[in-house]
Every structure is written in C-alpha cells, then in structure tokens.
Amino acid sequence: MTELDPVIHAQARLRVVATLSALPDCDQVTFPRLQEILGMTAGNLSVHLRRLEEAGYVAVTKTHRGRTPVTLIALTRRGRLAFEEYTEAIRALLAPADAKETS
C-alpha cells in the first residue's frame, strides 16, 4: 500500500503546499496573502509554514520592503517534487481495484 506523506496529509498543510504548488517555479507569495488565500489565522499559518520549513519543503524568507517587514513564502524543489509524489500516491489509492491490476 503507499504511503501518504505525513507533512503534507494534515489538511491545513495539504492546502498550503497545493497553493504554493499553482505558482511557478521561484515565485514567492507574501505572508498575509497566503493567510487571506486560505482563510487561516496567522498563529495556525505560522506553525503549519513552520513544520513544512523543517522538512525542507517551504522556503520562508523575511525581508524590508522599504521600513516595513515583508514574509514571503515559497514552495522549494524538495515541497515541489514531495506534492508531486503525494498526488501520484492520492491518484493510486483512488484508482479502481482492476486498474491496478492491469498496470
């Protein structure tokens, strides 16, 4: 049976990694964008960006813009090719039995 990513599979963090992934390669997204995308708090975003920076799948960077604090938030090769393999193991665990076994 495949095994389902367990960063990835909570589902606070399962939308994070599927939003970041529709931006394209080295396209970041600012903090508060992605908090207003997904209608999460900032306490909840921050500790689910923080589990997903620890495996290396997120790549946060805190940065000025002029005086004023900026957070941008991008998805990295590692998160890119993990969301990958996490939808191909969805695609396979919802297959039909008989697809399978044609395969």
Second form
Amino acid sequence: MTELDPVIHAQARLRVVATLSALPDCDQVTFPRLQEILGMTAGNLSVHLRRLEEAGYVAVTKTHRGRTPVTLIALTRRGRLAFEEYTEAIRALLAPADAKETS
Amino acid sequence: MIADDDLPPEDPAAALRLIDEQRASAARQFEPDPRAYYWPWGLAWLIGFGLHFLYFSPGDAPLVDMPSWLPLTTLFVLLTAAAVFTAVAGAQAYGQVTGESARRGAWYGWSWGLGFLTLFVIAGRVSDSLPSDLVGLLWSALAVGLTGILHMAGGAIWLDRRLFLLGIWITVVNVLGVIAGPGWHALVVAVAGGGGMLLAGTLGWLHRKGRP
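Condition change, the form predicted alone to the form predicted in complex with its partner chain:
Now the complete complex, all chains and molecules, led by this one.
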C-alpha cells in the first residue's frame, strides 16, 4: 500500500476528489453545492480542501456573483491525473487479490 | 488529531467501491433527471397538438367540438409550463456549477431564443396572405422543425446520442407531417413527436437508474 498517494488515500478526500472528477473538465462547483453533495460539514470540507489545494490537486477560486462572495472549486489537471493514477493503482492491487481470494 | 474520515479506506476493494459510488452519485447530482427534461415537453406536444388535430382536423368539420380558443391556448399554457419545469430542473443541477458547460448552456439557450424570434417574425410576416389551415401548418411546422434541429445541435454539443437521435426523429416526423398536410401534421407531431420525447425521457431515466 506504500505507493498509494497519501493525499487521496483518505476516505473523505477520496470522496471529494471522486465527486469533483465527475464534473466536466473546465467546470467549477460552488462550495455549498459540493458540501451538499458530500454531506460533510463546512469546517470538515474546508480542512480537506486545504490539504488538496496544498498538494495542487484542487483549485479554490474566490469570486463574487453580484455582491455575494462565491467560492468555486475544481479539480486541477494535476489532481485529475493523480486521481486517475490512484484509481489505477487500486485496480492493480485488486487484480492479483482476485486470483488468490482470502477471507 | 486524526478524524475518522481521514483514515484510508479499509482495503482496495472498499476504495474502489467508494470511488464508483461517489462518481455515480455525483454524476446524478450534476445532471438533471432526464424525465424532467423530456416529459413535460412530450406531454405538452401530445396534449396540445392532439387537441389541435381533434379540432383543426383534416376535412371540413372538427372531429371533436370544443371552444375554438382551446387547442392553441392549451398548447401555449403547456409549453410555458414545460419551459418553467425544465428551467427549474436545470437550475437545480447546473445552477451551482460554472465554467465551460455553463457557457455552452447559455449560448445554446440563446440559439433557442433567437431561433424562435426569427421564426415568429417570418411566420408573422407571411401569415396574412395564407389560408388559415396553412397558417396553422406554417407555424407548427417551423416551430417543430426548429426544435428538431436544435435537438440535433444539442446532441452534437454534448455528444448526447439520445438527444441527437430525438432531433433526427422530430425532424423526420415533422417533414412527413408537412407532406401529409394540415391536420395530419398535428396528429403526427402529437403522437410520434410527443411520444418520442416521452420515450427519450424514459430511456434516459432507465439508463441513469441502471448506473451503480
């Protein structure tokens, strides 16, 4: 399990990244909507987003819609790549395990 | 401090399951229910054009007697309701997403608006010099034709095969209806056109339900 990306290899962040990966390439989602989809608290989601942002996987843009401040979140190209690599690594780990099924 | 959700998934199988479930549920959230997109329009066509056929029937007399204002009023009320319904469903799914797809959607919306404006101007300009049965045919054939083509364009924009095929279907149905003539056109559009939309919504919904 050592090769797995530690930033993504945590349940909450994996859910965040998987959700963002479902957005079309050049789209961003607002913070409240992402929070709603994930069912996480704002504080918790912020913590994980910061971690993902530090790794360069997620871009957080603060902007305004009229007078209301809006926070927009998207997966970066690097983040998308890291998620794909993580998914492949997981699949690779599962492939041999299927052969020698243990319980 | 390590929160519960900071822990890695139990094993690779759990991780993969989590990925699949999360992606599927996110996709459902980011796309509106196909029923909300197709059914209101399908029903509006089925009922609206259906009444049209029953009142402005082929031949001389209405098949079913009703107040003369009823068919057109019903059609417009139902189309307006469908537009509102679709707009609400779209806003729920796309309202909190910005970026390229939002721009795509907005430009596509403008195409509909300007397309129908063009249609109104042209049909309005020539209507006076046509017999009344042809006026009805002109308006509905132009409107249904534009709808078919814009569905095809939408299919091309989003690479949505169902939308594209529906566009082809509507276009073919419309042309056949025009060839058949006034009255028949309304019947064909109501049954085949409206039915096609209801079917597209149902197929889209089944496809969506079938995903994990």
